[in-house]
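Only one chain is included here, represented as structure tokens and corresponding to the form predicted alone.
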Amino acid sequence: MNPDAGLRERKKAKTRAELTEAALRQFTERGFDETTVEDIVGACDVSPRTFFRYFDSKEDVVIGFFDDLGAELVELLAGRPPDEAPFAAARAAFESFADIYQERRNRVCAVSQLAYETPPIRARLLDKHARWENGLARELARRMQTDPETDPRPRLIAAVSLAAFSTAVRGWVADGGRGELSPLVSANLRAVENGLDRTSVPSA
């Protein structure tokens, strides 16, 4: 890899991270509608043009935060032992993911609450949810050596496990993140695990 290209990519990633942090901090302190792009770039000493190189809108900052988390989730699933049952692998990945949420509790709770309360962001969360589900389904299909277009199991496991995780997170955020998230996630996922790991679902 060209060293100059690697340096440019690191600088871009650093700038994007700084803009994200400045935006999320101001959204939670001042309110989403009250925070302008000029406020965000002013905190980072860059121009609005720089902001729009990385984000199309203020909403994209929040959605990008969740997209980055989604990439970490897929990596956790990909790192599970190859002989692990598919739903068990998804459960273990989500349990580890819950630990990441716990470590970033203040930021995750603030951003999640912001997303729930801000209609433009709440609408975009449906797209985020679909991207997370697609990423999980692709990885599960790879692990299961099956075609997700003809075998519904990867998407079913992705959708159900994601719903169980999201339900746990919503309750945890509503409580201000005061408790431990991982046991809530684990309990939700174990409630459905046995059936999905032992049931053959016919294709259409």
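We call the rigid core whatever largest set of C-alpha positions still superposes within 1.5 Å between the two forms. Residue numbers count along the first chain shown, from 1. Bear in mind the structure is a predicted one, so any value in this text is a computation, not a measurement. First, how it differs from the form predicted together with the DNA.
C-alpha superpositions between these two forms give a turn of 20 degrees for the smaller rigid part relative to the larger.
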Contents of the next structure:
Protein chains: 2
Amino acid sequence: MNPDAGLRERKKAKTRAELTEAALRQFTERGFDETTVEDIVGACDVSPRTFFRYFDSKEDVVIGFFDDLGAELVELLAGRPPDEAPFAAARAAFESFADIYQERRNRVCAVSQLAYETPPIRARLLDKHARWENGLARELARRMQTDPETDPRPRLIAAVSLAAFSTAVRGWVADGGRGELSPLVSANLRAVENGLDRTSVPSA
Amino acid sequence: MNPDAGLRERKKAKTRAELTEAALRQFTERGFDETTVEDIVGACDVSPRTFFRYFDSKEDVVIGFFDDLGAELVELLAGRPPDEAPFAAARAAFESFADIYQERRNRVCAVSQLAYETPPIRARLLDKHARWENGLARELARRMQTDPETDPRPRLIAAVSLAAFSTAVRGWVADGGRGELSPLVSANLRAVENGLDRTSVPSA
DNA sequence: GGAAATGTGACAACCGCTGCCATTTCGCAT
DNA sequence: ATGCGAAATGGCAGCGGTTGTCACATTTCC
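Can you now output the form predicted together with the DNA? The one shown was the form predicted alone.
Entire complex below, previous chain first.
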């Protein structure tokens, strides 16, 4: 926790972290619907009203974790050399992005598991992905020197590469996040890059 | 409305249709959050309690329209010749599926527009797509004679082809659903089929 | 130290949604 | 036609998520 910040900032960060942890723990133990906001705040000495000052909704406690990741993904893409072909650049960005997932394996797996069994959370997560897709499409359009509103190509590349990435993550999580994510991501994106009826994706 | 069915069935279908229409109209006029369930039932001489016997949630009135479409999509894929390559079969299925969208242009556009500006609805719609993806993956696995749980390929093809389709729909809807959807879908899926950094998608 | 900004708690209210039970309506056999 | 069982409905009470409001406490800054 940044010690330079004032007391106020530090306190806020602490409560936020406490709330997130308490919520995540109870959600996974008891289930999302079975855990009320009062249950969550009860473990943190905070009023229900304050909970909603930190999070827009109960779901946001879970999803909030993914909030900043979209920006990182776009930055990774923006950092690729300009002469790289668009999809190849996206693939490289996702390969690095996979490492971020790997680092936070526990959180990613916990949230994914939660999303798997809780429709509203799953829906929210998908919506978050859709926002990433927007960011990706915009950055790809910039890189391709085209208008993302009229030219469908950047959006298509964004959507398809993200789908390939998500599919890899899904498999990784289903396996308990044991192996390495990056190679799975790479394999999926290369398969798409080369045309799906041409290539054989390793079936392991 | 099927006249063979008893009075009961006909009545139910009628109420359901009325509720859907009233809801959709008010949602688009006044906004989703600004329209309460009481507003909806007020236009149909139905009690709020009964509304929730027809729909699981307020959102379901909007999304319900897409409920049966997933099954149709899977059937279209199942109807493709068995020797067709998997992605090519998916492409063909989506091309036909596009015609179903085109037939119901008004509904599709209205719901999409609503989804665009109403996060919870957008999320639900994405979740519905995710279910379609499951169905597609299963059917592709059957066709490829492989296990959808261990072999990532059918899921990858399902996810990617669906993403390409959805992107085409998005463009079509953004244009007011004026042109033909099927060619857009075909172009997107062919682009993916051939490898995204190789082909040029027509930028119109 | 004190004023101004900021975070918090308590209360009330709205709305989506559900369980429950009484009432009405329909389908069907007689 | 009639009456009986099944199915649909309405009304009510209640839970839980979410928001507005206002008074109070705490931190920041001068």
